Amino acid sequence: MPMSMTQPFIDNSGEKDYQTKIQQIATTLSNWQGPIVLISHVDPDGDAVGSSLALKRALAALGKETKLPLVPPRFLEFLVQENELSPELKVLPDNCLLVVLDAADEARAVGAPLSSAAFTINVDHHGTNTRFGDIACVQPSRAATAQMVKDIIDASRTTWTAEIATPCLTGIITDTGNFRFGNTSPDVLADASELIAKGVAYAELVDQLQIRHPDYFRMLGKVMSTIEFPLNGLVAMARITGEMRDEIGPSDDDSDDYVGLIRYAEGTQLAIFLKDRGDHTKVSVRSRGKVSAQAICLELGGGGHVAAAGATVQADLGETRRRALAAAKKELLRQGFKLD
């Protein structure tokens, strides 16, 4: 019998417990007689898209009926096969098993109300995950949710193909910054090697992942004109305004790219990128060393990892900037940095 939605699987974050849950998830998915719906978080990134596509294709190979309501960013559309994605679901199918991937809490998950699912599986690598669902498998030691999906697919004894391995590797590549971030462990590289051995055209994949629409570069020029270095130059901050978006038109203003670029300004400990969305502002933060992007974004109502985090602030650009700098100042002082 499925566990009650009010009694989630206990998570102690240990490796033995993790492997037990991975096997339980694989068994539950393999045995489920009914539709399986996969969802992820708002504004899906490479890990959200990659982990969702990999698991969907693995389940399809097992003969499962699956639905994936997902709108990928433009630069990741090349991963999607024809008729693979579903439109947004207002209501979940009857007797539905819902798999929520890479979403730290229910509010960030895109789709119909989670409470209407017959059973919910929560797979995520964010330490701030609220552990919702009937099975909550949360492992912050994994660099990407796609790495956890690989473990699930391995445990299900699905036959790996290049079509399954390619999006799975994409999730790992993007969440490790092309294997440049501090979460790039020997295990990550070993998993990536295994996936490449499944037939991934690695050179083609990493090249494709860098390709952006020309509007992306037009917007980049405007973004770089906004850069500032507050708090004694310890912070690099830039923004996209509504006016800039109106001038450029629909653009691939992927915040991971832009915030990643300004992160390399000499002398900075933090990069903060603000995206004006009219009635709210999206915030992306990257940090280095002992400074925590996660702590800053928790102050703003968001979450994420120590080195990379984000938040959605229900305020305009100016007010969000003020709040973000206040949170950044608090974190820098906590870590012993001297500020005027």
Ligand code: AMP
The other form holds:
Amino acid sequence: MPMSMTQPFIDNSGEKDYQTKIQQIATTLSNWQGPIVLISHVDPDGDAVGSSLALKRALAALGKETKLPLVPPRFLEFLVQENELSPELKVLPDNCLLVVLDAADEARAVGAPLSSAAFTINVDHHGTNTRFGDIACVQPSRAATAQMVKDIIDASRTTWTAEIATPCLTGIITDTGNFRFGNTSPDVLADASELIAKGVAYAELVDQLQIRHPDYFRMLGKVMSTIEFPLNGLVAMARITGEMRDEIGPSDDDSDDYVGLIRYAEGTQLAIFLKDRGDHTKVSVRSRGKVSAQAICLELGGGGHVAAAGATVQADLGETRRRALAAAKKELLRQGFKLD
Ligand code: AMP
Ligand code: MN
Ligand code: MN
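Same protein, different form: I have the form predicted on its own, so give me the form predicted in complex with the ligand.
After this comes the whole thing, all chains and molecules, with the earlier chain placed first.
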């Protein structure tokens, strides 16, 4: 196969180091005698929930004592079995191994304090990851942390079951936008194929993953009435205000979907979604082509991937909108777009 057919997808730099680290992580987990606590990032998405559920189930199958302090969003609750999750841990148990999944830095990791762990393993695919922990395995060429969890489970003695494969596949499905985003490489599809072969009820899973509470659709109507196309129509922008939330209720747990939808407005290079959260504003940015959502969010104090990034801005919605547009303008000019 000509190189050009595979090269745009796969960055193989550091692949050997990556495989070594995956093996090291699998061995450390298998040999660990104390409790193992798994945590992921604030506002957990399908990758955070899926990666941690898959690894917890694989470790439980090895007889490990595990804890998963996690509050999943409503649309992912169906993945969770009874008594599988713990409340937030204020202190870590003695001799605890902490695994942090899909979290770019320590401040974004929630569920337990990081400081008192006997050993910390950081598994993530964000290029902006700070490489914290005793083992930091960061591989931005992977579409989802769930792909890295699959590699860890493959490297361990665990026997795959549908219960382990289903959340693992969920992380891959959600972080690739149902295999539609540019991170959908041949490796992603091969991993998905392998996981489905473990007995995942694929059609049921993808159907269930799209189901939302009726309030989500009521909120969607309001969100779409806020749409605007600033910066010569190169940006699609929408918002959730405090007033909208008072009216509909706290149903906006999936702004990922809203920003993903407006990203398809013809002629746009960027989608920006603003969520008023009282004392701060959550910004979600999605981009296409060379335009970097990551560069914009780094400017706003956040981070993420080139095509999908986020930031939490300590300012009201109006001020955050102004800063986000200034950062977007800078990035669009850097990429050679002409603006008035
Ligand atoms: P979101 O818009 O929250 O769905 O985030 C898009 C991507 O950027 C996800 O991979 C997030 O994990 C990541 N991300 C969001 N906010 C931040 C932040 N403040 N710092 C680093 N990464 C972030
Ligand atoms: Mn995530
Ligand atoms: Mn992820």
